[in-house]
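What follows is a single chain, given as structure tokens, in the form predicted on its own.
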Amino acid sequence: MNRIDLGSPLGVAMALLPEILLSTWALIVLLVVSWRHETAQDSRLAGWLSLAGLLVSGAGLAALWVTGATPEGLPQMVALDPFRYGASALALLAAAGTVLISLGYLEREGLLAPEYYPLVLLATAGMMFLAGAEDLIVLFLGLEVMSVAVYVLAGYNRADPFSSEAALKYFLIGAFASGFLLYGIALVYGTTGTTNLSIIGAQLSGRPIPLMAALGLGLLLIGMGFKISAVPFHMWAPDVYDGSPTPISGLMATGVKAAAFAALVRVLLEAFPSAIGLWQPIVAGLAIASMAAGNLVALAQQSLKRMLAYSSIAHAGYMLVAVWTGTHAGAGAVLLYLLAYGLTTLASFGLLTALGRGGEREVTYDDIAGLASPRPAIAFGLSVCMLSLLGFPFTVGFIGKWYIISATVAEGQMILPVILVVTSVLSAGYYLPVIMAMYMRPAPGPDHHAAVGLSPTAAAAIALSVAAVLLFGLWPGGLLDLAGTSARTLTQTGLPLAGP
């Protein structure tokens, strides 16, 4: 086991090696694009350099994970545990998929401004800081680094008014939510005299939760509720996903959500386990509202992109059911579901880029009618994604929902799992029509799908994602063990956490 002294500058640098490598690489890519930024070849060069940077950062993360890096002593500001490594790996995978999908997409759409790929790298670095934050200050810094980069990426298509609208809405509501988060941090600090999660948990254990700490916890939940797009803090998600360039919509639905959920789980399980009686009803209410509203509104959508946006709200509700448990089993279920949802959603948005032009906002069920005949591979990939999001057996989406239900039932809770199952059945009303349109309806015209196609890099990324969805759905044993082991490394403070 590799013990790292986080009290020394060298130790901190070692602990933050993946983030440092990625941030440094982002600056290198920024220098390259400042020199070469005029042609499609220059854009592809920046994309491949960015992918290399993600691989280098991944190698640094793997080095920490494989050597079993752990901190010497407490308190620390950065987590060194497999839960952080797993969540950071999800962010890197989401970013790598986004880069591969973007390589052909940006050229096709004429979006060749130089800052795109450095912003993706910086957003990913923020996600990794957020996922590994052991201190509320680090959490806020990671959140803002991630958010500012994504604000710009959402409005990256300057010629599209919907993209500008998406960026403005995301920025305004995001700034408002950050105010709640900061006020919550201030109240918690005022109560405990610290922003370290482990020390907060120790300070609040064994005594009634002070009113100021309870208010701070409520404000923290509001701030994090925005980032995970849980109802009623979801109002930004449909318009922002709809107006953003489609690869960025996929990044927000996967990487941003993964980092935010990882941070939420760590805050609740490490800093507020003794306040579980306060936050469990709130989380349950958010979960029920998100599952119900997300699925019901998605039923009314005709645009595939908006349907996926509302679907993401419903899936946030499913993951909140696992968060409700307050156990290591629930944390493992969140981690596994983030992988299942991330693989499926990234592939779904990637396939959506093949179906339209100009942001894919207007792609409807009618537009994909008869797609299976001229483009069988794309139709098959999209069908697998829809079935996995539905939770169909033999897909990783089914395994993720089963894990959530198992962790919740183990705590004696039956209402939330029943609502999860019922709302999942409702989701068949908008997932299955996608498959029916592609396989059971005729195309509007003989050449209707002639322009449908993927770049080689996007096709490779989507093929790997679809293969993983099926592979992990058939043989999930190793994935379940890894998720459970990673979750059990979360620090236990305050009251003992229930579950394995």
Second form
Amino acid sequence: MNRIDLGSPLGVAMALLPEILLSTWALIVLLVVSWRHETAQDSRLAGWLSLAGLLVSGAGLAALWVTGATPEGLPQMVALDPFRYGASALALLAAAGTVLISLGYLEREGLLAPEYYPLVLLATAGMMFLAGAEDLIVLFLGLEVMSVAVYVLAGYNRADPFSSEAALKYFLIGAFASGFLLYGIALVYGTTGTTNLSIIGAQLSGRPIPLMAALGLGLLLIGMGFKISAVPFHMWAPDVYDGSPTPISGLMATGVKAAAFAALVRVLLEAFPSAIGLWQPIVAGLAIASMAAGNLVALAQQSLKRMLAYSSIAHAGYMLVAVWTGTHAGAGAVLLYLLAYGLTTLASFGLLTALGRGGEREVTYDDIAGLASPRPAIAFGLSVCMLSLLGFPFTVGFIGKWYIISATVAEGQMILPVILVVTSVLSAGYYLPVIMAMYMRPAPGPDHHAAVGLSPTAAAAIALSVAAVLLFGLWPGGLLDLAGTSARTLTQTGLPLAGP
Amino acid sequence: MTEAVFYVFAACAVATASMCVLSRSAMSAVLWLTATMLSLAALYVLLGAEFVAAIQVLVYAGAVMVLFLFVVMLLNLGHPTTDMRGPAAMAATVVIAGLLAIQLFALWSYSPDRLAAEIAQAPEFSDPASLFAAGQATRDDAVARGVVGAVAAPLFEVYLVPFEITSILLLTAIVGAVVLAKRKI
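Structure of the form predicted together with its partner chain, given the form predicted on its own:
Below, the chain from earlier opens the complete complex, with every other chain and molecule after it.
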């Protein structure tokens, strides 16, 4: 057991080891690309360097996780618990997948500015700060670091007006959401006199929640709702996912969402456990609206990228069902589902980059018709992804949904699981046509799929993800244990305060 | 002496603010506003609020003004095509000027004694100690170490982590702005 004193500078440096390593590495990559930023080779160099940085940061994270680092003394700015490590690992995984998929994509699309990779690293550092925030100020700053980097990445393809549109929409809505979040933080601070999550929880426990804190909680929920793209705060998602470079859409759907959900769970469970009666109906409402609207609108989409955007809204709804429980089992279910959804979605967006060919934005159901015979591997990978998103047995998506349902039923709630299952069945209406188009429809022309292909790195990343989707789907035991133990430590932050 | 300094800077503030409103070019208006901010900073020093003065120079006269200048340059507001004329603009002018005049008359009736009496009666919302218990410590701190010390010590001790993350945030914003603004990367 490795106890870290967060009151000393050395302790803070130890506790933030993965984040410090990653930020420093981002600076190094920035220095390198300031000299070498001309050719495709330079871009590749930056990409591989960034991947190495993610590995180094992952090693730092593993050192904390394996030694079982726990905090000593009063709660401070950052959390030290397996829930943070799990969420940070998800962010690192998403970033590594994004970098691997981007290596070939950027060359093909002629986006050879290597600052792309340091921005991915900085966005990842922001995600890790967000996921590990034990204080509302760190939470806000982490969210901003992540968001600012992703705003820029969304508009990276400046030759494409849709990419600029995506960046502008994401930026405006994101700034709007940050405003809500800050108002919420200010009101909570005004009520409790602190921004630390555990101390807020201690201040608010054992008495009815004051009106100002309730308003603050509501505004926090709105701010987070935008980031996780829950209905009715979802309207930016389809256009932004659609216009952004495809690997960045993948990063938004996986890393950004994982970090925002981790922060949401931590805020609700650590700072507002006493107000559970207040936020449960709100979260339930958001969940039902997201599941229903996301799945229904996805049915009407022709473009695969927009379909995945609406499906990501629906999946946010599924995860909100797990958040609703307010229990450690629910938090574990969120982590597990984030992993399941992240693996699958990253692979799906990676496969979309292959189908997008050069300079092409929209990939419709018609474009993938008859893909199975000329490109069997890609068709198989995409089919596994669609089945996992659907929640088909023997894929990790099924395990994730099953875990959410069991956590919810354990709380005696039946309506939310029923809606979850019904809307999942509905989602077959847009996931299965992808598979049907690839396997059962003829190709429009003899050489229609000639340009479809993946770079070796992207192929490796996608193959690993698809393998993990199947592997964890067949043998989920270890994963379930890990998610369960990670979440159980969530509120055990060594809090000596009993009340105000 | 202090009084003379006050009048010099107060006159500067009023004069530069008038120039800001009256100048027809947006660019010179922004530059006049910078001068107003600097004069106000000097007034803050006279009030014993050195920290606010420093922040006034750094943030308002520095960062915010640079932002204004950028926006003015980006929008290219060289020659105003539409002036604020016509009945609607006139009506708005009269309403706003009337409100300001009413406020001025209300303030006219205040003597320093009456103001002091009203402040003594009102609950002290500006006092952190009236809001929560930790506020008392904040106030003692400010007395013991001066305003700068009371702000600096928590900033670099308790709030060290957020402070450092802010630098990462600024770096990200700069890199992003350069990437998006450069014509050829």
